[in-house]
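Just the one chain here, the form predicted on its own, laid out as structure tokens.
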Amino acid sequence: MDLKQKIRSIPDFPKAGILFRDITTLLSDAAGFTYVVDQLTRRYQDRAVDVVAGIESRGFIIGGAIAYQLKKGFVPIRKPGKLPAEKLSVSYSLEYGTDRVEMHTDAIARGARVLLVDDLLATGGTMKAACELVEKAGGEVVECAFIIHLADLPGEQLLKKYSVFSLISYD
């Protein structure tokens, strides 16, 4: 299945100068979005993998049908202020500034070999942040998944301790 026919690109977005892959398309389109689902879950299918994470907010939508396929939990990575119980931090930089991402400190089990997912890699700050949160809460990380790719970005190289796994990528 060709995916990038089924991803829409906007240009100048959020900002000037952004090529956008907008994935709602892909997600509306059952074909698509079961074949995502599918190819993700026959990778992982015989790997150990005792959770699975999802990032706020299309990693949700993605790791969490994986992980009910995998007939794993799920656990949400969310930005501040979310979540409600005690809850581990890791702070980014972004292009200008800073960002956060938080987990439950008990929705990891030390030692929980955990697979992170989310819809696109780019600079990867996101990620890597996922990663040591991960860590942090005593996991370990088995792999990043994701849907795209933006392979002339630095995010493969920021996460170069982690092995990285994506369906297509766009140079």
Second form
2 protein chains.
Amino acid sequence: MDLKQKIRSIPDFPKAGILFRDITTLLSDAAGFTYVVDQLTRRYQDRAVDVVAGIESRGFIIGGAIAYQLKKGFVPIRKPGKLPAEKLSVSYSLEYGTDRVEMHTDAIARGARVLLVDDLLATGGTMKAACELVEKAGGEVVECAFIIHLADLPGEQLLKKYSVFSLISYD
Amino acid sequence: MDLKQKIRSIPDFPKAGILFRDITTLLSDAAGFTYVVDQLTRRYQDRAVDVVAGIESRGFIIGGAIAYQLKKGFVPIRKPGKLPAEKLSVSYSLEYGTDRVEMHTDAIARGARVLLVDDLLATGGTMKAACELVEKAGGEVVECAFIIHLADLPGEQLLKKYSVFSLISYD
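Same protein, different form: I have the form predicted on its own, so give me the form predicted together with another copy of the chain.
Once more the chain from above appears, this time first in line as the rest of the complex follows.
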């Protein structure tokens, strides 16, 4: 399936000069959404994965579906201030300033093999922080899975310690 | 399955006097997460549903899994400023001030039968605004589905125009 045909490209969002890859047109297409989840699920169904962690917010949509298909639990990695119980936190750099992701301290067991899911790999900052959260909790990153990889950005380099997979790539 | 045993209750979050029902402990439990998605999917698999819409953010986790299981597309209903293309918007009242939800104008076809999903029904303000978004786009609400209903709050009353279903209820 040609996923790129189902993805909409929007110039100058969220700011001038950015060509935004909008997956909502892919997700709302039943065949497209099913294909994405099937492809990612197949990749992991014979591998040792204990739990799937999705990154807020678009990573929740496909991460939840993949966790269900793999018959595993789902762990949300969230923006600051959203999680109600004791949590771990990792900061990362943005172009201007910093941001932070959080995960409940008891979200994964020590030694758990965690599949991380997000929709798009750009600079990789959020995913790297998510990997560090998993490691802080004593877990092991199986792979970082994405629908889209923006290959002109340094995300793969930033994540070089980890295994990275994406269904499609834009140069 | 006794879902309440898998849900954690946290006093005074996000503010004093609120007993927060934390579903992350349910979602991270493989059997619990599978059960929730299975129960909701079964309810809709023989009904005419064209698309599943989930409300940001926790509605994305179960909404995505349900859409996949039903072999339907998924539409995100998001907080303001997140969606990149032309969108519809509905405001609703909070205890102090107002908030807003948004959906892409082309997210659903006219006449589409839409299943709306969120994790928890409290005051119902967000879900009512989401129903109005669907209707603005020319769609029809099949049902509003939740894991949890907080029965001491007026959510069901606010949503009385719509069919509402939840897996469990707290008095």
